[in-house]
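Have a look below at one chain only, the form predicted on its own, in structure tokens format.
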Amino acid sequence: MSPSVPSWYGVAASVLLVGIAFFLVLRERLGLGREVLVASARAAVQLVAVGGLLLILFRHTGLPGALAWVTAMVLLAGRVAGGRARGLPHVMRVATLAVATGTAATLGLLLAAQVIDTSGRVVVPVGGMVVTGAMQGASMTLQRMRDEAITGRRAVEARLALGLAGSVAFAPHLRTSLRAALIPAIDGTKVVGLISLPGATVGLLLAGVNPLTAIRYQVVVMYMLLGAAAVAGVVAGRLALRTMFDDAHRLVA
């Protein structure tokens, strides 16, 4: 087994970090002892089952069944996007709808231009990276456009009052919302390497992947990172905001 990657006993030893972590929340009487146990638990038996699947995943299908996985992960981000913004009518369909179109735009053109392989090895974490930064430019998306209706409710309806439609109302709203959504990728893509170095570049370098090899794929990651949010996040605004409004271009949100 290569140094680089922990045997079984160096996770066990790991589990120190969780003991550390319980300590001092106990101590400092934070009230989330049961929390990190449970969340501790939690994390290691999902990543062993994911394994397995993955495992099983890898020797027995190809292209199909990392497609089918990547679309039950767009299926739970959607769910986990459209939950964080309660309150917009169909917000789950929305969310949802938004995810696998930036998923779909992102991952798609990766694999189109040859960007990464068609392998399940390769499509299912790529995959699973695509999915989580469209499910971030959905989420908060959606959930400016919420609290955006709630604190503006009075400039939208002065300016439906002027006979404006309800989007051309809700627009300025939905400027506001789309900037808050990608402003974190945006400056996440400005940082990168000199503030952090992102988890797929710390993966290949601990795998012994040259440091330029590295780096060239972090590059392509966080340029799908950033297309995959803005693709998301402007979808879930425009359908979110034909949502909003009722035929006779009256607020419902």
Given for the second form:
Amino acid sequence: MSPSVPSWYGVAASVLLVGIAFFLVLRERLGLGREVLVASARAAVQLVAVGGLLLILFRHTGLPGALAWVTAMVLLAGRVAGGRARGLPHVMRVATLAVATGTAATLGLLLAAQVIDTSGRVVVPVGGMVVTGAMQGASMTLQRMRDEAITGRRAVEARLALGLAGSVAFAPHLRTSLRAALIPAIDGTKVVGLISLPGATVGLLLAGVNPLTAIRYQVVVMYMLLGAAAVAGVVAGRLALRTMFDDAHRLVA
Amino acid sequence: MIGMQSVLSLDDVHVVRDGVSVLGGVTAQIAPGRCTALAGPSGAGKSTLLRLLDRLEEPTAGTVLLHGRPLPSYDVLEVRRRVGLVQQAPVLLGATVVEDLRTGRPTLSEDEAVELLGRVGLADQALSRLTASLSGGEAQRLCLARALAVGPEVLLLDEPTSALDAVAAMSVERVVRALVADGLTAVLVSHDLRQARRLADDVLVLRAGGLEEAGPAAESRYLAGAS
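Form predicted on its own done, so how does the form predicted in complex with its partner chain look?
To see the whole picture, the full complex is given below, headed by that same chain.
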């Protein structure tokens, strides 16, 4: 075993950190004590289960199994992203379609151009990162659109009253939402390596890979996160726009 | 037949929202080239009725007609270009005066923009002036001009002076009076009975979702209550 991978004893010792977090939220009366414990326990259970499943997946199922795993991640991510923007019509479907499109486009390109290997050991973790990027793009776009539909309602109705179609009346708000959703991905890309050292690089460095090899992976990761967030954000925005207005171009969100 | 002599008419219009009756069987006409006030106590259904007229809301039952034809038989965007709306508090949609005016009509020329500003008493304003620097009264008159830019035949005014001080309110009233004198049809929702008396030719008085009174403003018992 590589010395850089913690033993089970090390994992148990790290529970002390949960204790510190728990102590702090109690002391500051943040009302988050239960959440800290539940989240920590949940993380451990989820990761052990996932580790076991991945072991089976990598050994026996090949690319179809890996893609099935990615599909399950897409469905879950769609629910999470949609849940953040409750109030928009059909938001679960919209979010899931957006995450699926962002993931399919990004992962499809990486596989087709042979940037990444087709083995489950590669497709599953890379797919996970792509799904996360797509989820964040879709989630932030939809959340912001929901907020814009509330705070910008009078402006949207003023444009509708001028005879503009719903999609045109909401266009400035869609732009605002997409900008807000994509700026974190763009900023993350800007400062990568300088401020943040993302998971993929950290993992490779811990595994003892040469830093110049590790950053090659990271460049691909940053570009794919940007791509996935952009595709998912724009698809979420466009799809949501269709559901936010009825046939008579009235804002129903 | 209902609606033949009027620009807009309502035929037994009901609106039920969340199980509560907001309008219960209103039949009324809006005559062309006149200002019709929608008056009545708060919660009587005035703003709902106004929003029915450009299909920002839909009746639960009954029909709203434009020139005798049901509104849904027109393209809804055409209805909204023909029936403009000015909201309660000014909502500015462009960074500069001319950008704001072009919201509904991007092809508006500078000459046309200047002419529109003249119609609402803003002839002295530069087209490049930032809308954020306009006073409340100026902003509301710009909203009027923006609605006029699309070329409506009817203007719906939803308490257009309620967010303004007295001087600004008078400036908006002057513009509305001049526009009606020029042949525009106006429908005005106002809480201010004296304002309704000053501006309106006709009045529809709503109470608890029903039509209580309809006729010339000068003969209205409800408006006469304002001293």
